[in-house]
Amino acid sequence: MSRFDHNRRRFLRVSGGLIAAGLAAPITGARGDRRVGGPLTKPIPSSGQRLPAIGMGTWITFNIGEDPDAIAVRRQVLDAFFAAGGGMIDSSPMYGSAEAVLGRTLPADALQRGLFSATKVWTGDGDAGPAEIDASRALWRLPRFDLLQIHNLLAWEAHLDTLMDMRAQGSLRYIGVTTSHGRRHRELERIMADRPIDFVQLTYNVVDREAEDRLLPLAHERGIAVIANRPFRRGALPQRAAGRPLPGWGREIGCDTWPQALLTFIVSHPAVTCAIPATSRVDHMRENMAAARGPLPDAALRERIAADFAAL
């Protein structure tokens, strides 16, 4: 069996049981989700606060050190996200300088504007979490988080007692895991089972699709938000779709680009929550930002569209 004959049959498996659940993603969007002139936006199931479906990761783009230029441009960048209704910035203390470049670069008025603050805890030292923690808001310049994720599940045990005390006491919102390249899915798979957290971050995108079998379900059984990183796999997607015309599906979702095709079935996924793409560039901001602003693509639409990227 190929490669895509096995993603294909996996993908209607699970989509077949959305679909029994009333979980498919209708042509007009999926259950939950909501456009009033505005971007997609879908509910954190633990509370019900919607978030937009399109948010940013802050992987390399904000690793930039102190060039003044470059600062400028990433202003420019967190100003198109937020004018075009952009919600989530996901960061961690593993990303260089990022944090402080957002510190720098975030607009006063960012929370008034809809700022959702995602960072993560990065030491293996439990006890060393919370002056991590704390030096992360002071980077950011912020009163609290929003979310704070266990990065790549490292210590997660003591940092997990860590964050399930400072949601309790008030001092943060939501608490999550995250991992990444599809790495120790079966262990994320057991504390999404057994630990009341609020997000998961994974990879997921139209090529990487291992998360369906599993971990997508769970994530919506156990009422769990899930952040999709890697949407673009580092450009290596768009690039391979450079020059490639869209097909005529394209309309039907109001994507004009393969990149916004990318994005829109990721999101389109039931129990995909959020996707956080990437980029230093304005015009790709503005570009990812339109995505997801059409109508989202049923279970036979995500599979063609699936199947139109593996031609490529």
Given for the second form:
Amino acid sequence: MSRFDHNRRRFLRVSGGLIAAGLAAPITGARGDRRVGGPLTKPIPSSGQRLPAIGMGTWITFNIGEDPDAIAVRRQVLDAFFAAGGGMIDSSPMYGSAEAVLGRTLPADALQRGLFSATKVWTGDGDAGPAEIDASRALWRLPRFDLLQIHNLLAWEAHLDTLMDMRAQGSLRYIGVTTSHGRRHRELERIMADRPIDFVQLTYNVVDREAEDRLLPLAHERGIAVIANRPFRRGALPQRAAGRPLPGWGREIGCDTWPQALLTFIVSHPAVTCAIPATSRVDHMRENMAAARGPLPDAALRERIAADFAAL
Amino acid sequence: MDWFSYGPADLVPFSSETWLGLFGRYNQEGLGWVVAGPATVLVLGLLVRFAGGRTDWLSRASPRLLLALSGCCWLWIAWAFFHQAVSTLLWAADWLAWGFAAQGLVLLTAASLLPPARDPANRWPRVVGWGLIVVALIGAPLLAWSTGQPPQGIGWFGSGPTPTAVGTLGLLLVLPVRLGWLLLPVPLIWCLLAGMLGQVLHDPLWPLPLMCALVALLGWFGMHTRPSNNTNHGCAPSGH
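Would you generate the structure of this protein in the form predicted in complex with the partner chain, following the form predicted on its own above?
Expanding to the full complex; the earlier chain stays at the top.
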């Protein structure tokens, strides 16, 4: 399939998805959707498939090796995640034992419960990509991944060819590219503009907002789903807000705690599809999954949330 | 990959709880304690022989035996700690294992070579070396315990990389060693990495390995610099 054909199909899919989701409106007016009392879901622009807006990351929290007690707790964390309507789980071969631990702790009926599996390819050798992907699939104990992302743009051109072949053959649904900590945004922007990717993963939170300038508008324009990583800056943001009461606007958006407000802030950006907080605690998982269940803040309230957090 | 855009925290994909838990399982199930106990006793015994200045076979052989023993410890840590235990958590563990294995082999090589004549000049680096050995054998574990670290998560000379690296630096300042310049870099690099790892994991003792490395480096330069005297205020190389 030529790039033109792909782009044409993509345009039709994206247009359909956006219209169906009511997202053809200007970026400031875009909203997600939810069933009554259920979690917020947002569409993947390239397909229209809806994804729970609060996902789960595995950086550090699932890299626990062979510790049996910790593995038992991670099983409970995943149960709480799926019980609250969670779906998207993101990992990487870079995260030590995280993929192996996921394979041991995912519920047997995870696929039926809405698992959206996302991992990464992370090797500087393009020829080694398929073997690494196979190894990851074996560790997760899944027949295939929903989303494969090129980790931190490493050897991205070689891996992109592999992933596009896999997507064309139907062994993969979505392709993505990741970055974090605000690195290599310019190169990422170029890939987003030129290449037929479905997802981009980048750092976005209440204090790291550089992506708002160019990448998020571009993602919206190009119909690329956005995964926001480091939503809590590795726990530093909730720590900063610890013990501080949530201002009155918390009630307006259905949040009881600062971590919930921080997640709601992220996924209320119209271009953001989901956030992937990581936790090793069941109570924190339940708290995270209770975010974004009320009305989403408008642009003015988003600025107020950011200002109030900055004043902490 | 643009490695220089990564900070230390980006390269440590586990929590302090996981790290301590791994140490605990390594000490209890992975024979860490089984190795550390005899290694510590043997090192202490050989150091006593070495310091006693006697002329019996064991005392004369003690420098070689100490180097050989520490070489075996480095090889053990390479295999049992980094390759077997840490590699499940850290993709770079096997690189570290190769580094520790290389250090072990060079230590064994150094142990097989005749030691050089001891230079009586500049005794203070030797005092520094003894201090580092005390830190490695007793000080570091006691300090870790005093900061609330669970006993099973504490590293010891012979099985834990940091006490073994610090102890080896001490031995290099105390013993007459050939290939000393070749034996210095890996322990120094590990002390640097251990300090960074400790800082990322919020270990209150994170500066300790860095300080030990700095002191060892100063001691090394001191050992290879002739003391100034009344007629010559400059420093000349000792010719080692």
